[in-house]
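This document opens with one chain alone, in structure tokens, the form predicted on its own.
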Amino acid sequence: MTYCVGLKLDRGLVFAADTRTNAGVDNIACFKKLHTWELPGERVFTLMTAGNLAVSQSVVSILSEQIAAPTQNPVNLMTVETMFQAARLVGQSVRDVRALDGEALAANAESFFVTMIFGGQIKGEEPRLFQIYSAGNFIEATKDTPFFQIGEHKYGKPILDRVTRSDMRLGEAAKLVLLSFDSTLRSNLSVGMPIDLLLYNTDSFTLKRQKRIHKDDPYFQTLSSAWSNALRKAFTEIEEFEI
């Protein structure tokens, strides 16, 4: 499994993904699930993936090869005019992989399952965030629903539901996302560190604000401890139930 979160805020975008993959309790590995492309000053894209790792890697490779060979692929992430068109391109890449490998996967009782969070900004429009499904279709984040989760999302969702605001500072949102990960890590062994974190400021057109957070990261350890203590304190201060 995996866990990825993407937030669309007034000030920009926040992305975070774990790096654990497993094919059984004794076959655990670390793979990057947060992928980026950028043309500084013009456009930036981030893609996070969950599901069948082979399918995810094939989609990422298709998108990268399209950019590397623009003569053969005039329509690619560096040439589309809008984020909607970019999301369509990612969805088409998912369908292309299904056309190539779907029948073989089904013949071997393997599932063609992948979900993705895709976001970024193209000069001339605001940042946008999408969730893309196995069929290649997608939905877009809105003011009413400013975040997406994929993978093992249920443990980290409650705090996002309670705290997320569109006017949050990116650093504040990063703290929120890491608390969501802390809750997930405590309750599910299929999600594991390190965590890849990316903050994107609107109209910056650069992806410099990235960090890989390891288990021994001082901030994450302090955050986890402080949150546990705060929850215990809040619990003890609430009046006991009487019947």
The other form holds:
There are 2 protein chains.
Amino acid sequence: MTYCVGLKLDRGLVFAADTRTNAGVDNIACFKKLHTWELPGERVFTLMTAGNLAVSQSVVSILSEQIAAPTQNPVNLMTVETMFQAARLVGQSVRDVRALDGEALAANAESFFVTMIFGGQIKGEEPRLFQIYSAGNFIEATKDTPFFQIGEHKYGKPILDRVTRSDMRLGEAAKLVLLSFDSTLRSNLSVGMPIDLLLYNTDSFTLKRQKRIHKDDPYFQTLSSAWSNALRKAFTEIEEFEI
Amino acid sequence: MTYCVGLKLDRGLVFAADTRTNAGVDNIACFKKLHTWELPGERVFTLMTAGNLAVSQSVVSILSEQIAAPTQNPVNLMTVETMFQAARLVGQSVRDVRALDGEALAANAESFFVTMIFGGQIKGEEPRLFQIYSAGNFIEATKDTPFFQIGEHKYGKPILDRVTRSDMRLGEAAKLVLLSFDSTLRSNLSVGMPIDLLLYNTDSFTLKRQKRIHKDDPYFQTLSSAWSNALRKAFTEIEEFEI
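Switch from the form predicted on its own, shown above, to the form predicted together with another copy of the chain and output its structure.
Shown next: the complete complex, the earlier chain at its head.
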């Protein structure tokens, strides 16, 4: 399993991804699921992936190879003019991987499954955030629901539903996202630390605000225990039910 | 979908079930999923069901018919000597329904699926709580994990994980269970009010503490908004994240 969250806020974008992969509960490993490309000052992209790791790594490699060989691939992430075109490029890469591996996966009774959160900003546009499906099609985040989740989304959704607002500060949103991870990590063993966190400020065109948060991270530990205590306190303060 | 929770605490048992059934999102209805049998002063049983409604209603009817015709059914809920034997009787009823309907369901490409929470007390024993599967087998709640959930369990699990303690008062546990429902109701349309709630005090051998909680129930409304406010307040009070 996997857990990734992306938020599109007035002030920018927030991305967070866990790093656990598993082939059965007796075979877990740590893989980065948050990938970035940037042309500083001009354009930035972040892609987070859930599903078949072979598929999602292939998508990342295809996108990177296109950038590395612009003569053969004049249309790549560094040349597209809008985030919509960039999302179409990611979707096309998913379809390319299906063309390469889909038949062999089916022959092995394995499903071709991948979902992705893709976001970024190209100069001249606002930051945009997309969720991309196995078919290569996608949806875009709007003000009504400014976040996307992929992978094990249920445990961490209630807090996002209650607290997310488009006008949040990025540091506030980072706190929210880490709380959403805290709930998920407690309930699902197939989601695991460290967490890759990235904050992107609108019009900054840089991906410098990135951090890998390990299990012993002092902020995360404080957050986790402070939240537990606050929940228990809030619970105690509400009147008991009587029949 | 469905959401039901059962808790086994030092002071007794708590049961809560939603009432929504659906055959697709365009066909929802209200059905009771919390069923009881009692011999006041001697024995009490509660059964909550999730899965195929035809299967679970058949199980309930079989158990009731056995009680109504004790000559043909000398072994029934009113005659078994322990809760373990009662749970086996419920499991056997599931197997009886499979024998009746399983083949026809399979021919129609429908799955035989039902999960149940079954609990109660028979004089001479402590209260006991079981989770019963489609195969008719079951597990029993212990001190380590004193609750069972069936149906849409994920949204409502974080609060149960954090707050449940075996030594809770029943009114406190009812508050907890209703908060768990509140989170679930917000995130999953296929779980719907009213909620049937039942509190059973150990050695009381009566099921009088039952209530159907409707959407406009003042306690539930207060609980729901107090919890939202408390969460937002707790969220605000935790320090923001900085990279």
